[in-house]
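Only one chain is shown below, in structure tokens, and it's the form predicted alone.
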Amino acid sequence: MYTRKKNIFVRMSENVNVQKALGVILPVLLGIVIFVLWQTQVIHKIFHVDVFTLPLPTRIVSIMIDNISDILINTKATVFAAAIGLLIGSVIGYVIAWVADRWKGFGSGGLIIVTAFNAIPIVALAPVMTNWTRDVSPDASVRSMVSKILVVMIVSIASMSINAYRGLTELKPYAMDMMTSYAAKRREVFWKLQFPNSVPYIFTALRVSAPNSVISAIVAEYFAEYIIGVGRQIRENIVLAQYSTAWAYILTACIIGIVFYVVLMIVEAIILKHRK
């Protein structure tokens, strides 16, 4: 029987090593063609925006080569705060999965509650924790250090909770079953059983709670009292008009997140890459 041979872009969107190729070099294709229309000034004509509000990328980029030192020591404050807010946060996240797993009745309620959190807006919560924290220390730099990281922590928080919750309940079948029959102990059916099946699900939860909390450790720099950080460094030279100046640093913050994503991918499948 004749079966007709399959053209060349169907076997090419079947191979899964082209679809791979392909999830990199379309997204860098992508960048260059907005270079391109930035670096001519097509966008500018497009949206009615000149050189000095939306400054040409070789601009920007030549700012942060002339000021690369400042920007490596507000580039440290953002990315502690946003690293410290994010382990806390994820660690308490995964205490409140395996509460609301241990006694079911008053973990539901919990999650609950920690869902609400998550809707809590970030422009909302920071002026809050910056007042919260004004009696922690009388140096005003560890002030702002602590409300920034607690703006991170509960942002963090939600995603690895319900994320982690999943994790530890969604388990393959008769599998509670077996250990039951094993007569394993409590704790043994949480390192066996249910810590190793909940690791994929803390992974898809940092996946959001890792650009989120350099997005969170940014807009808190807004509102906290010490002149540091790249959220910061955004708002003070908007104020003077340094749009090159805060534009150096908005490039600095995206950086920061594709760094915190790729850091997270890397580690992913190399914990992961047994793992079926």
Given for the second form:
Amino acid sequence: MYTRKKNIFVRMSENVNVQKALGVILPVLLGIVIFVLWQTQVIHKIFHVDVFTLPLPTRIVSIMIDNISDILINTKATVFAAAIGLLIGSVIGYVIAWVADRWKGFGSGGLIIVTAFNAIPIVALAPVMTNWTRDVSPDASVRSMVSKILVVMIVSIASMSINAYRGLTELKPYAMDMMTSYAAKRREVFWKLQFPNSVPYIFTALRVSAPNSVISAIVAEYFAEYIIGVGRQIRENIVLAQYSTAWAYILTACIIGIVFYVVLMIVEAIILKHRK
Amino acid sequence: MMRKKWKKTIAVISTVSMAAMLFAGCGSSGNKDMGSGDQTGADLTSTSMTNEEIIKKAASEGKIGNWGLGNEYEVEALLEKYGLPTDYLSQSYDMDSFDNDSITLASAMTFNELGLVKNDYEGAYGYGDTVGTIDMNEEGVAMLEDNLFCTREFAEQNPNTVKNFVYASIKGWEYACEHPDEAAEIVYKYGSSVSSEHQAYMAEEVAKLVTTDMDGNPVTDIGKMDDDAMEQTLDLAKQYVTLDDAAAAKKLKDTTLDSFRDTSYYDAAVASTDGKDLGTPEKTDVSIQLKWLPQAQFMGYYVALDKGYYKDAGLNVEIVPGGGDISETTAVNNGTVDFGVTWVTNLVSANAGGMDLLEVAQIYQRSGLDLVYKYSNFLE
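To complete the pair, please output the form predicted in complex with the partner chain; the form predicted alone was given just before.
Below is the entire complex, every chain and molecule, led by the chain shown above.
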């Protein structure tokens, strides 16, 4: 029987290698197109903005190169606040989830409260934390860092506790019954069944809270006493109408967010490699 | 059954206490510490320390505050004058950090924060004469603040509008400075961000800034652009405004007085006897962007509007309040509004960044920035 040969495009689109390559090529192409439209000021014409408020990419990058040491100092402060806050917040979030699972009656209410805390806007949270931490240290750089970390921490707790709670409770059918039939101790149930089950959920939580932690740190910097950080620089430069420099820091903030996400993806790939 | 009930009770109590703790944090940003001037040493009304000693002590403790965001250059110049590093703490817009001593030498505008610190009306801290001040004008590091500006393009296309607007605004300022109490009431009527008592205090203090120069001499020509004061402001700006953008930094260094101000509109307005010889405005519906919320800081414009001075000049004026991080230079530059009020430094920095803004009148003739301290914190 004669089967009609599929045309080249169909065959290509079905090829796994081509699909993989396209996954990389298409986003890069889109990036290049946006870059060209931006640099040639087509975007400016479409959105009716001037080169002043939306500077050209070449100019932004040249400012970044000129000020790389300043940018690194500010980046370090922002990354430190975001990373430490994310780490502490996630650990606390996991502990809350564990408590909520261990003492069920106590827990479900607690989770709702944690979610409610998450609904407090960062702009409201940041000044409160600055006020709270004013006795932490006579050194303003230390107490400002503590207040920024606290803000990031609170934001990170909620997504972790809710996801981890699901990871601890949504087990394979009868898994818990089997553990009971083995007369497993509570500790064994946790380490052998619940914890491994919750690992993918941990990463789900981190995927949300990692970029969030960068944003929280940046907003918290607006209100901190000690003047440092990518967020503070964005604000200072916009108020002084230095849009090119502000954009250099906005781009820096984007890069930090992307790096956080990529690092997370790599860690996830390594840890979950032998799963499935 | 009983155990479950107990658990629930414990859960409720603990969550409520957690929430209460958080709100306690919020609460201390209010007026919790009002009247803490009653603490030890509050009856002190002087110190034997000199300004230099006070500044050095506060600097060594790292407790000098300023809002930053373009307000910090006078403080930096002052610190450098005394050979100190130019670091300062970021101060929020209330004076709580001064009240609780996390900042002992705080920035305060004479017409605003200083009143909140000293006076004892609602929302103020009531320190009275237990606080001292360091005046930027006396220290020789004063920079000019509130001016009146538009874009160069707007001024060139609408010269009569600008002349008439300057004429009517100055008339408003003259009236306001002569009758600050009435001016305060007018501002309050147009939507005030502060209490009427504070508004009255502010009007009194603003009148002083408009009618006194940096050396303390009376100013008769309200709104004039004094070369010496502007040069001093520009020199300090060139020294302390750091722009990371190399092109902007170079442009700032090359700035001269004539590159950002034009006295011709002001001269014409002052030369006019009744404002009728300034020509018909090309654009009659104009707006002015304030640098901050509606308050007596901008009373001249509100008086000109309320008394019909703008109307007499053939202008239909809308006053647009600012607040927070509103960038008045950007608003004027992109044509959202026609005129704006900003500080000379902000205007010069914006021009360095690529705008082409033009100052057409200088309303404030001296710096309104003080550093305020409690005498009790500076005993020898």
